[in-house]
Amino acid sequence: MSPAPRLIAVDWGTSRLRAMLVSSEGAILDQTAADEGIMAVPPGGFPDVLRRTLAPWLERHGRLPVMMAGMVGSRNGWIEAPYAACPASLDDLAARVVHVPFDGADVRLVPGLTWRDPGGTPDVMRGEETKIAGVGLATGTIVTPGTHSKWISIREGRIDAFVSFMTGEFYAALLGHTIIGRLAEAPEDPAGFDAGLAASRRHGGLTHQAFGARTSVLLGDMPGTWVGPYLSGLLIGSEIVNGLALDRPAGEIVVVADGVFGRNYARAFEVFGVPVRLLDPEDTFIAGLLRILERVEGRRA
């Protein structure tokens, strides 16, 4: 007999919608997605869209717990779900969390969090918090790679402070959208990757060794195959660099991420001598809703 399903976890971005139907040991029972993201849905269009992707679930189980984490509780979402700040703790989380009107299930939006670095610069978080509270790290450093990676600072248990790094976005603007780009053939030989990691531990900064790449290519220093991986070399291994210098607690490293991101950042952190835990995002997702969840309820107890 298959187990009763807990909680129907919902990952809602500005372009995909994808809803799990999750048992309370985190198993997924079954799934669902669509290219619905909230920039696709029109004005008052979210109870809709949700109760047509829920409705197979809800008609079999009858109301269940709705988790949803991502830009659904931003300001251009369904509705919004203000911005806990740093220091905070799943408790306060779960404080925060915001209820959805909703007729045949308990809807729930997990907020996001924000911090201040000490110059003063502000950060925000929306969806990253969950697959931090599903890691369950007493005391470290969990980094989310991504469009915006994260360096999240754990401390006692708490998110303490956490930095972003726009590494997934400019290396899209990169190689799309500059001369360097236009340099690129295919196949891509993945020995660039480890050439761009070497270079942005060199002098001369980021935006330099980027224009290295062009320059090698044209001196024939460089192949077009390498532009790429030099690229995502390149920025990981600064995003590293700059990552490793923040004022980090002590404790392991944590990097959540699959794919060729996990395999990117696992290959950077062991040329740079850095032992890493690697943990699936998908995961650390559900575990994270059903610990929030659990609070949650617990405060209405």
Contents of the next structure:
Number of protein chains: 2
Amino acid sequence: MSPAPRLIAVDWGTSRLRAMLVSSEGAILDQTAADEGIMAVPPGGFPDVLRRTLAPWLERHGRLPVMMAGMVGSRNGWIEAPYAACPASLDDLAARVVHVPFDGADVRLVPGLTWRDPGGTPDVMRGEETKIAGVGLATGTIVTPGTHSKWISIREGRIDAFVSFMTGEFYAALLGHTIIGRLAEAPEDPAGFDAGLAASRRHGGLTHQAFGARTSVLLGDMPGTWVGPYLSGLLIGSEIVNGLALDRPAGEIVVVADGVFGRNYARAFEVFGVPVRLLDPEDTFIAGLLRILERVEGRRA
Amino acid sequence: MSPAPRLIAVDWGTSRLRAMLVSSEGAILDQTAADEGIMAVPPGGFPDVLRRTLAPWLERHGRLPVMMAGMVGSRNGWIEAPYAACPASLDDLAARVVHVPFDGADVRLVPGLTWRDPGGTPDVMRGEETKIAGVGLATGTIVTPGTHSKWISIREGRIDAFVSFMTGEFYAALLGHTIIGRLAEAPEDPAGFDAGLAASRRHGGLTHQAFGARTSVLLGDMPGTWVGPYLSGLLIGSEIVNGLALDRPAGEIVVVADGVFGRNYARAFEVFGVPVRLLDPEDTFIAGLLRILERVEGRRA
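Which structure goes with the form predicted together with a further copy of the same chain, now that we have seen the form predicted on its own?
Everything in the complex follows now, all chains and molecules, and the chain you saw is the first one.
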């Protein structure tokens, strides 16, 4: 007999909608995914999409708590869940959870976080706060690689500060729309990744070392199959150089990533001689929603 | 009576062909320009394009020296003029000038330059070497802003070393193909440029501070009309921060730029408190070709 479902976890981002039926231990009992990210939902269409997605589970298991996180809580989503400001504890996050009117289930939305660095530059996240809650770190740094990679400082269990890097988006824009991309050849050779990592620690910065890929191919120093991995190594290396230089707490570095991101960041930190612990994004997402739900229900009780 | 023509100066780049009839003092007596860059010339078509372009001048003035510089000397151009290696003097450049077979005129091609930095990363230029020759600096730094901006170290009259920055190409790729560009509004407000300059000196590097444009607009800190100029200021500021940190000779900094580039770089250096001398790219290009021609004819004599 399978364990009883405790929660429906919904990760509703810009391009994808994922829903998971989850036990109180965080086991996934059932799941579904579709290309119904918030950009694909017509105005006013969010309740219908969610109803259709959850119908089989609600029919079978009755009124379950539904916890949503991600861009569904943004200005372009279903309901805007105002950002909570850092520093923020798990209780602060729970206190800002937004109740979403919906027939047949208690639907809630986890708010994103905002932080303003000492120079005055603001930063925002939506979705990562849930993974952070799931890591359950007391003091240290959490890195969430991606399109807009984030380095999050945790002090005494609170999310203290964070910094975003456009690593993934720079990679796509530069490979797709500069002279670098026109030199890239398939199949990719991972040796280029380490070359890019090494370049990220040399002089001149990103716009100089990126040009190095072009000149190296031109002069026969580098095969075209290195170009894509080189750019990836350069950008990830640059993120790590800048991330390590931030004002960060002592304590371990936890990287929340799987697949190509997980392999690349693990390799990069290894080459840089910095030990990290790698955690699965799905596990931490589910654990985070369970923890936030516990706090929300505790508040209500 | 107008002065006698001394030279036909040809700036033949990737997208444009420009030719100027020039006096020995560097005055432009006549000129023509067309969208007949090397990418628009069919295989084997270079002699015909040049003949058609120069015909009126050659008919009227007879056999004039023609000096070409730019991508016309690259692998995808008319004839590949092998790169000269730095350090390179004006005499070294003149010795590597390539004679191009052509009926009715002495056509020559100025070679590009290559340099390998201490870390082993190679760098290349084509066209800038001619402007550098035209500046005639003894010791100091020359900056040539553009798609692939370059910082050139001059020591005792020789081109000693140089470093490229993909400033212009990053700007186009990021503004055209990331979330930053989707937030940009017209008409541009130049106040954003200074904000980007300030951001280039703050923590986190380019991929973090670029994200600052997105979050600042999202949180109402910055109007959309600042976004384009902010990105420009951030990239130019980042180039200058990295350029000033290079191992450079003492002596003045000369910036070879006009138009928007000239205004932006002059403003950036002013904000950074670094005095520079601004020179016109066309004047320096013509002066460079005249100087190199003098050396070439001196060698032949």
